[in-house]
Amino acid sequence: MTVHNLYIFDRNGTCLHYSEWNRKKQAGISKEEEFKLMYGMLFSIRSFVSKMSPLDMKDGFIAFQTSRYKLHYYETPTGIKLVMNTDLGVPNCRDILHQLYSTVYVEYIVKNPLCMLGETLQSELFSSRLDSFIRALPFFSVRAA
């Protein structure tokens, strides 16, 4: 089991941060185009789920999977969206993404007076703590299956 990559978007669809660990295949397009495609897909899936669900879904869209990977999604009340792609063996990561937001993003970005909210995250300390957090996950493996 492993983590492939992580996106952090703001409420307007701007990719604030991107990291990858065990991504085998590149998209073949620029990172900016990839970010737009990812955010557009998330927007569409959230809209589809909210319209088609037979129940009132307070949590909304949480995850989906293909035959190759699983996408985990967490949105904060302020509109920050965390998206993590993993392999299929990884269980639901909603709690992990919430923990990542509260212990890494809030501590090293929101509480940092040098970081401007809404701008690309360029804090080396944040990147380092994020990498340590992901590598410490029980399902993280350096070798992707």
The other form holds:
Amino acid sequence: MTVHNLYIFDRNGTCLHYSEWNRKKQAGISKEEEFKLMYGMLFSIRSFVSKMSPLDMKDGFIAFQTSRYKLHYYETPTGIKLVMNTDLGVPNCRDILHQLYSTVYVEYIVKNPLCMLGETLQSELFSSRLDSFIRALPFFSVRAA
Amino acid sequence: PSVFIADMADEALFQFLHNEVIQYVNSAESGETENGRCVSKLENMGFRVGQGLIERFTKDTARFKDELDIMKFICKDFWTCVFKKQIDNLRTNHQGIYVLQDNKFRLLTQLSTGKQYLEHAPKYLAFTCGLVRGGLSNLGVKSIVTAEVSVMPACKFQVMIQKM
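To test you: the structure above is the form predicted on its own. What is the structure of the form predicted in complex with its partner chain?
All chains and molecules follow, beginning with the one already shown.
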């Protein structure tokens, strides 16, 4: 079981952070295009899900899966979007993404006066804490299943 | 549970306010000597706050025996009240110079561990230098307080007692 990669977007679609741990295949396009594609897809799917929902919506879009990987999505009330790709064995990640937000993003970015909102995240402390957090997850192992 | 949340909110509140004060003073002083003036403004603010804080913290304590006793109070009780931890190491040459070492200074822990953002660190220490100087001044001790950082979040505050 493993985590492949993680994207963090802000409310305006700027990709604040991207990390990968276990990605065997690249998208074949530049990183900027990839981020735009990801953000555009999320935006569309969220609006699709809320429009087409046959019942009253609670959390909205949470995850999608293919035969090889699962994409988990979590959005905070302030519009920060966390997207994590894992392999199929991993259950619902909302709590984990929420914890990532509150213990890593809020602690090391929001509380860091030298990190400006809307800019890509430069803090090394943030990157290293994020990395340790992901590596410490129970379903993370360096080799994909 | 509700008390715990209040504690967390207190600390975050002070940190955010402190950071905003620094940004404000910094932007108000954009000139050649900006860093120096910014630092002294922050230090003066800290001085006034320190004077007030020490009155509150010592209203029920006994008189201090000597200078060393005062410094120990600053390192233990005062630091705990403000930063929820004590100073990790106090050194002195017994001739009026004291070095207070904090290995995990609360206002720097979110910035970095190591060298990133080092050039901005002095601004984040200025208020606290003033805090110490103000506290000492209301205890009858005149001093000059400076701070230095080499690897965050550890830092050292140097207190030089001025003989009146």
